[in-house]
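Take a look at this single chain, the form predicted alone, given in structure tokens.
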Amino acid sequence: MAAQVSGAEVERWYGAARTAAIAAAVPVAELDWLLLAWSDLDRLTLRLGTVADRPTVTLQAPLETLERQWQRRLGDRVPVQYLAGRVTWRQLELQVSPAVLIPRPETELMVDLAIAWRTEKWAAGALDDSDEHWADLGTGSGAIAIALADAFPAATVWAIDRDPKALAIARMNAQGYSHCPAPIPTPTPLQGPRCPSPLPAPDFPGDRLQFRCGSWCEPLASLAGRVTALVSNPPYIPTAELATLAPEVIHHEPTAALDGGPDGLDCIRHLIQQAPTYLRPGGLWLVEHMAGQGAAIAELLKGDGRYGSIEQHWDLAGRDRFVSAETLVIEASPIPPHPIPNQSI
């Protein structure tokens, strides 16, 4: 419920929380996204110190609701992301909750190598438009599966999660994307860790963005050898070391999109094994890893004997990130069960 709260009792707050945010060690600037993301404040007054200088300040709820979120951030570790409800993300602005993981900024870079792929492909006359699909595997917040359907206006965009809460959310986030005329629903919550394939399509321009139910590439089984790029940011840290991550990480977001298995690479190797029976020849293979991993995921690919133009690539602080291959071959065996659960940003 709205509260109207006098700009001086929001300034005295703020002041409080500012001082308890320094003594906690957490950044300042969490606080700011905080208030702002509650409050119909803007950046520019809090950065003035102007909040008193407001006969009134809206709010979402009242400040004791409002303090109560500070202190959990504080006390709890949760990350203020998921008390903001929200993130800014390339050009979208993604709601988040504990469903799924925060979108990270390297991971913007995907979608950049995705685009530098196409464009390439693109002008060597390698694409056919009429038949292009991108498939976002573990998509989470749909984060990186909106961001490929707004560079490729004429591209189908495939958005796969194996939990249907974190498919609710991407849908969700694909309610406020400019492509999109119409609201999408919110689909009905499902029970268990796995759910039934279809999921009802969004209303997209010609259905170009599709969310599905399933673990990795399953709800492609009709796409069998004609998927133009699947791309990936799947669990990647090593199961000894999710121990050692920050309290707001391990304390609070999903633990199976972390997870990765003993080295890190449990379900990279699974995409490497199941990838060639549903891209093209030629179709691209991209995956995220963390930093250290890039080089056993090269070799993984060469080992395989299908891939071809394997190439590493690193983030801006110069830490390998991804690794991208085409497919040289299509496999033609039957599709395999594929028990590893899948979700990603």
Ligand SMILES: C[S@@+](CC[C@H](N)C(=O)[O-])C[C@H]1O[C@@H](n2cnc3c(N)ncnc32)[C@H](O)[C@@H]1O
Given for the second form:
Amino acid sequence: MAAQVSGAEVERWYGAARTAAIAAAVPVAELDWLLLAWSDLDRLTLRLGTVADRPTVTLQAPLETLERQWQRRLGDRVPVQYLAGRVTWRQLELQVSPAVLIPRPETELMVDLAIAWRTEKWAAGALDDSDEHWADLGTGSGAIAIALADAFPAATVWAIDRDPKALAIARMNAQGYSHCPAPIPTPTPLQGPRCPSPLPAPDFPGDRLQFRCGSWCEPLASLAGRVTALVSNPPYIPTAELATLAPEVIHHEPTAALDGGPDGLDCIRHLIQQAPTYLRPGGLWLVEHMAGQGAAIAELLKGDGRYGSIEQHWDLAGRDRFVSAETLVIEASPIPPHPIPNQSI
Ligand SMILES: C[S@@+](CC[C@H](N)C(=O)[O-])C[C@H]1O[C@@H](n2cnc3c(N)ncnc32)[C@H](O)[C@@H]1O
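Moving from the form predicted alone to the form predicted together with the named molecule:
Now the complete complex, all chains and molecules, led by this one.
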């Protein structure tokens, strides 16, 4: 229920909330983020410190509710992204809830790697854009799938997740999909605040973005051997390391999005094993992983024998975070000459 509150009242609350943030070692930028998401205030007003000059501020809920939300951030360590209900990721405005992992800035690079791969293949005439299928396996909020569909207007993109609640958020994000005209730089290691005025982006025509609930590639059965690229940011944290994660992550983000089994590679092994059945020859396999896992994944791909062009990729902080490979193009064996039957005259 929206509430009208005087600027002076909001300013008083904001001052006290800032002091509490500093005491709890929570970045003050997160308070701005929450307030911007819950009110009609703009960033400049906060920066200039002129909130009190506003006769009224419209809040999405009474100030007491906003205070309770802020206490959830400080006391329960709920990520501000869940309290604000949205994040800016690449050029997209995405809704998030505790049903989905908060999309991370480094995952944006995976979309750049996918775009670079496609650009190269397109230039080499190696793509058939009348039959181009990309899949985002473990789509969560739909971030990767929506970014791919936005980047590749001729492709069909399949967004797959085992969790129906995550898939519901991904669908919502695709329906209300909007572009941020000028994303704001990230203020924390997590993700930046909402963009000032999202622009509605064109709808995905027809059924270009498909959502499927199921395990990894299984919903793609009808496309076996035809998928252009499989992209995934799967759960990859070794189970024993989960307890060492920040409380914001381990207590609030879905465990099913984090736990990668004893060495963190359970899902990745599965994707290596399953993908060649679905990818077309020369198709792209691209996965995000935890820093330090890249060499082991490259070895698993080599050992499988069905992949070539295996490459590790690093993030902007110089950490190995992605591995790509292509399914081998098996040369068709020449058809043996047809034996000519002895002809007797
Ligand atoms: C690390 S999150 C990635 C979410 C999103 N793609 C992103 O990058 O922000 C992993 C996702 O994989 C999904 N997942 C886990 N096991 C799965 C499975 N067997 N099949 C499909 N999705 C699965 C989880 O529900 C979760 O949404």
